[in-house]
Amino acid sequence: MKLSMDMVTSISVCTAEDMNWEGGGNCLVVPLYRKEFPLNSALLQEEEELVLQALVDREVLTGAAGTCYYLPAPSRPYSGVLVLGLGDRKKATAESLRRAVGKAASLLKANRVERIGVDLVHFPELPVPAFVESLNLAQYRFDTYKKEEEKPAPAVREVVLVVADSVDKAALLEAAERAAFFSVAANGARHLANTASNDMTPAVLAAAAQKIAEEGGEQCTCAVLDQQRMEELGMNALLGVARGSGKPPQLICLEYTHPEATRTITLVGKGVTFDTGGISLKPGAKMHEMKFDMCGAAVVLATMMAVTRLKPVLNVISVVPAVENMPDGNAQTPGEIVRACNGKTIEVLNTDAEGRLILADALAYAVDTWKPDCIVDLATLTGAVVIALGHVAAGVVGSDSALVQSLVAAGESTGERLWELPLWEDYEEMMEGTFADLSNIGPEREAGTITGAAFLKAFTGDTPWAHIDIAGVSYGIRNKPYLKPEYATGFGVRLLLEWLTGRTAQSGQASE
């Protein structure tokens, strides 16, 4: 299955003098911040500023946070114009701004916008790359089970940035470009996690794999270790959670090099394309939402597309354990004892613990195949993370505290944000076994996503590592208009796209 890279939004920059109406659908974007007026625009014309002074006497426009007011205005060189509200001006960030822009996607799907003229001549401080990939986020669809008819309408395709002459115009034009592009790596995330578990087969996840390593080029490769493979390098950890499918477990290995790289980083993602708890089965209510249980590896793999066509200066490891979790009458049960491919023992208490059993493989056989300089994994790993966070921010647990700092700056930057869990020994004590090494779940209602990561960390060794508990942020997101509740999110994507750019800055320096 191919991520498609379609959605990306044409950018371009000019001044008010060179802006260029021609065609239909234009609208022009006016930013309003809370009670600040009259609107400060270099292309609103007199009639439409004096209906819009008009709407501010009367409070119907005030500019507060994410008021949006759309005034169409046909007989005008732009068909509409739309005056989006960032509320008070000492509040305003980034992620302020990109819930604003959620909001007004709605607007201007109805008015069948395709074209946006952004006047920033009087705003030079607004962050325009979260303009623009909040945008490409909001108008993101997944229709490929609709009928042609049912289709949505024709989205925003191309954005004008309008600014003044001292606008260092190359510059906007590569931050706007780049968080395009960041955007649309994340709405391919949500494309695989969105596609239904019939269609989303570990089989399907490696296939997509595959097909990123074909269009990397020489720089990317791809293997894909099968069942038998698995068995000689002992991973009876992951290969228990895939018994009771029909389905074949896959262990997806991307592999993304640079000639003068001098770091290697590895990304972990969980992928049970379905999971229904295996033997401890889950509730039926809700039960379809699990085929977003592997997002994680769905936010690998977008992310490593996007690394193909950035190709920094880094070596990029992707892990994908891909199975489906089922209760036949070959299924895993609990109280069983596993050996995993680093030779520690785990004692299968609840079958729907699955994902720290075949991320235990995939991390220890990253470990030791890559030897990385550091190791990160993604997962929707616990409902604890959800009872403690919310659907308002990932968990994150580490071996290496800078690793962990950096992640949370990177996800602060992106509004996908991490909040540091600890990992004291008592926790990694909780999870000793009492047969075996160690057990895969801990004591009853008690730090579940700690005692998780704990497990995890039984199989990084001495590499600095990092878990992203990502649960509660995949899907189900109501508080970012951006975001439909109905799809997966991508979370995770633009946070390490914007991580591993971060590292890309370090490891040239360190090669000067």
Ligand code: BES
The other form holds:
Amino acid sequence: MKLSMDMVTSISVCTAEDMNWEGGGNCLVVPLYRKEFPLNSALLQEEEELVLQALVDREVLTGAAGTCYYLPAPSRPYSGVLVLGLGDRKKATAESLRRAVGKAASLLKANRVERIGVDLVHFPELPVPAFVESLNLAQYRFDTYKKEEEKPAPAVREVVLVVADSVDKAALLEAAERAAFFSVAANGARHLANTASNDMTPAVLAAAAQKIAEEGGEQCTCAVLDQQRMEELGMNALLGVARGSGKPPQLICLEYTHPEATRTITLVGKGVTFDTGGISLKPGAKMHEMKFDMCGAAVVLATMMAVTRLKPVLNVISVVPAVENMPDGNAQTPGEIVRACNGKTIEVLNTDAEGRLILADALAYAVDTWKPDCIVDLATLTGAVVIALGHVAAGVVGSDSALVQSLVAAGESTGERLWELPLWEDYEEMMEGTFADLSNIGPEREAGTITGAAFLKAFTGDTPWAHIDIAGVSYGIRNKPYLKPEYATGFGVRLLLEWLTGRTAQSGQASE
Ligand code: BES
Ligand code: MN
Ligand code: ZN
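To test you: the structure above is the form predicted on its own. What is the structure of the form predicted together with this ligand?
Every chain and every other molecule in the complex is listed next, the one we just looked at coming first.
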């Protein structure tokens, strides 16, 4: 998988005395909470301090959340000072810092800054991991299809964290580097998702997974089931969706195992490389956005890439059903009935509800093959989740509340919010078929996200399962300055990595 080069490559920690400003393109970053004057910096030279204080007096600089000011300082050891507005101290969170850093990133870029010294001497409480990851996310650029000269100038390559002597420098560096790596993985998912659908086919997704396995070493293997193998296994729900496309479907199984692992976790990601709706064709406006219908797959694969490097004491299995949903003379038509690999029959009343059809076979196969302790799927499954939660949170629905809560907690810490929706039996009844066991759509447009999840539940057996509907958060985010609305967000990568390797996973572990 190609990872973007626009990321922080080097992080170091030092005290104010040891700060070395040699070389050009240096910028001192001074945090400022709202109305907490005077500026509090261990590194600011007197001259700049005076200029900035004058700006404070004129209320140009207020420290309001997300406000930034760049002051060039050509005669100094640093070539500029960036004042980073953090807002009210009482309201400050990791997410408010991420958003402020997102704004700062554009200013740093405009001023061609390549190296920053972040003055944390008087700000030991600042969540440094959030700083580093939001800088990485903000600096990500997708320019695969741009001419060389249109490609943007280099961004910040080096971050020096300037701290008080009492700070545990090694621990801070480790936390910062871990966050940087999480965001590099998220950018990897964004890259897969941003790639045009003619270049991001099911076969290309499979090749990306194979590459992750090769680079992942002996703890990692990849098996891709082709159409013939899926026919033998009776995966007719998945195969039905693929029938209209000339691009053959792939069931991508990427496994990471640890010799001391006592738990097996399965991640499943929807990989519809383009969703036209099939014979139940989507309207033309915005249809191009349906290249993002493989964001679940991209997130799961990028998470696996990171897992193979971080090597947690877990078995992590990922299953990605990859297809293209097209209308064609041979495409599936509404009313067809298919039998999934677990024997359940499904009436396909709408060929645009294809995500649940491919996930049905993927979930049933995963549960049966690996007998995991839990299974989590991510899918751009329903437009309804955008109606329910907007672009602010993903919907989460599951059969095990401890599992769901552990995911919600992980998302809270990474700024990738999940909001649980209920899964009462009433919803499962709404998915019963007239002529088959199940229908692939519910009545009218009622509770669309939950009925989608209720359908999936029928393929998870007794395995604790959670489904994350990322349709609203995978692209088109306008209020997070560290993302770009035109780009895929990689939503879920940092959440899953935090959940798999951080404290939140342990809470899920303890309660299952
Ligand atoms: N991929 C779409 C869901 C989607 C919609 C993702 C908007 C991102 C933005 C999915 O396959 C779909 O078409 N779902 C249908 C389900 C319906 C037919 C029950 C929908 O949401 O309209
Ligand atoms: Mn669809
Ligand atoms: Zn879809």
